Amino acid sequence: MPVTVKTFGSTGEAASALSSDRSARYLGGGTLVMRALNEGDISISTVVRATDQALSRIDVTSSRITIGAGVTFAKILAERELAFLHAPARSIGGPAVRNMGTVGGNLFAPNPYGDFTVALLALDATVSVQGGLGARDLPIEEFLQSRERQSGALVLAVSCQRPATADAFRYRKIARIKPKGGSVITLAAHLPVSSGRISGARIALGSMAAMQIRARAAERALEGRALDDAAINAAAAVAAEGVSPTDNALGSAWYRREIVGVHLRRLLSGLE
């Protein structure tokens, strides 16, 4: 089946093309779309591209960052101001994948991939999208819950608050093959501290449900407490509440439930 490639100079034109053609897919780095085409996905008849430089821009202020959807993981690793995101960026694929894979594309990556999105979920990111009805900002949880419906919209950028300290954001990916394998579990935690106590904890998990999810029971176990052994043990004990992992070649659902608390304890304790 022939595939038509359409390239536009602006995000508005690309978004219009996407929203008007149900068989169109946006091509960023190509790690998802080209794989689908190579595997014979006949639902794609049009590939849309945009050369708008805004998609590859990184804006950093003292309190907030905005990353264009077309920014690659290699570019994130080269940006000193984004050091808190280097661990999730480095955990994705090998050098070739990191040179091509983009932040926007990772939002659509199915399990056992989408590790960078786990980090963004823990950081309470906002996703800017443009569709047929114009541009809008969505909380990342709302975006993920409607991800299938977002295939007709163009992701423009993601933005989030910068963690107040290097220790306030933590990330861990458990994989059989490092660094490029799919995840057995991915964990990220944002732990703001006020007067010595955690205030507004967010913990996100990958490969523990159909999409990236928050470990809300573990968040509640930490809220208002100092990050000591008792609080960490309480969070680890309830880490599997609300999860619904599936079996795959990397691990069984049973195994994932058994080890998620172990790895959350290590993450919160700062252990390697």
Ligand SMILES: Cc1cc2nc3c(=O)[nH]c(=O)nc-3n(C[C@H](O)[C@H](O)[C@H](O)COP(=O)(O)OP(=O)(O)OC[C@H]3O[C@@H](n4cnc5c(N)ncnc54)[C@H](O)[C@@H]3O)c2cc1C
Given for the second form:
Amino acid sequence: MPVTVKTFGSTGEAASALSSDRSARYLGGGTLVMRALNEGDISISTVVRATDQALSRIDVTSSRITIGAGVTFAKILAERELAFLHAPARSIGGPAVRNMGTVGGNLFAPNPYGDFTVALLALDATVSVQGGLGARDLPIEEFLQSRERQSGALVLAVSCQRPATADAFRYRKIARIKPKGGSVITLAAHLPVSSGRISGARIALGSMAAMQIRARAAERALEGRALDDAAINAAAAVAAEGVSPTDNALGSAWYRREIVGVHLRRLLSGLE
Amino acid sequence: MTKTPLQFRHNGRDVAVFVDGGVNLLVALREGIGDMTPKFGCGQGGCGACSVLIDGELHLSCLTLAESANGRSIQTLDGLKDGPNLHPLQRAFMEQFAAQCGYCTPGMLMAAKALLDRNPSPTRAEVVEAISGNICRCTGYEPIINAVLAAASGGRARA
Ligand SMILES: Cc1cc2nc3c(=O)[nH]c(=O)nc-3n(C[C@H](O)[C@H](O)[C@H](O)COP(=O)(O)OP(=O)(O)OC[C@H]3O[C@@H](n4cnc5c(N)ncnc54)[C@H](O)[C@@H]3O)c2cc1C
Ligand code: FES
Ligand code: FES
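Based on the form predicted on its own presented above, generate the structure block for the form predicted in complex with the named molecule.
Shown next: the complete complex, the earlier chain at its head.
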């Protein structure tokens, strides 16, 4: 069925068009929206686009970085200042998907996708959202928990603090098909160290629940400790606490529970 | 339903076409202007048979909203050869037996061109990475990888 395409110059107009029409869907890179249209998804009758250049801007001038929702993974890979985000960006799809798919779209991508969002969750990102009534910033965890209700809102950008050292942020995606493939498990860890002890550990998991979640028990096991074998073993032992994975073609829920601790141990030990 | 006018550059020539709202670029290319070189494989982004270059970047035409191609430059396999002369990649594909049924070949050639335009002498790993979004049911990939490397090491890749 033909759909109406509405293109706006400003994000404000695009946001009001989205919030006033339940059957409207925002088009980022289109890698998921176009797939739905190609498959004849009749729940979409309007496609909204915004050409505002601010959506594809990357701001790396301060210790805080801001990435427009329309920034593609290829653009992140081309930005040296964002080296800490290269592993998550590179882990997504093949080259064409990375040229098209956006950071904003990834926030809404269902399992087994949403890998970049796992990294953003571990980095405690902030999501800037524009609704019909104005713009606001919310913590990514809160954004993800209310994701279903965000469908009428436009994401403008995500921002996060740059990790203090290259070692403080780690990412690992387990996939069966390499170099591209859907996630069996995706893990990201932000481990800031102060006086030799971890302070403010954040560990995020993808494909371990309906959406990206934090491994809170593992975070607690690391908090205030040095990243030694004992701490790593303690975190790995509780990695599966609070997870609720499902079975899919890439792996069973049982398998995911079995291996999450193994991969968390490898991530924390810096093993390949 | 009204049709939407669309204008873009297609292999160096300006073209205009009317499309239904929400159709993808692959449909606009094949049904709108009769360029049958990009193939329809899956319509889901999974196979790469529909790959084209948009402003020099590799994109999946089946997942590109036709209207977002407005005013941009699209290159397809149809524009790869130079008059009667095959592109070095096309010659290498023939010489290395890199096509069997040939269904994946247009997409593979565009993915390979995107790579060589950016990196004229890729490593084998870089070639594997570059074609990782393209599925081939027939060749087992090795002849394709060899063909891309042959075209590259011949130093004949052109812009
Ligand atoms: C072959 C293939 C392989 C893939 N592999 C991976 C993978 O390995 N890892 C992975 O994580 N993903 C993967 N994906 C999924 C997808 O490409 C990415 O998740 C991508 O980030 C989605 O972004 P997009 O801009 O293309 O989304 P779109 O299709 O444009 O949008 C997806 C959803 O997000 C909404 N949306 C998009 N932008 C905004 C915004 N700014 N504000 C509000 N809503 C918005 C849309 O309305 C829609 O509901 C793959 C997809 C394909 C086709
Ligand atoms: S037809 Fe576009 S990727 Fe398969
Ligand atoms: S040659 Fe048949 S699919 Fe590649």
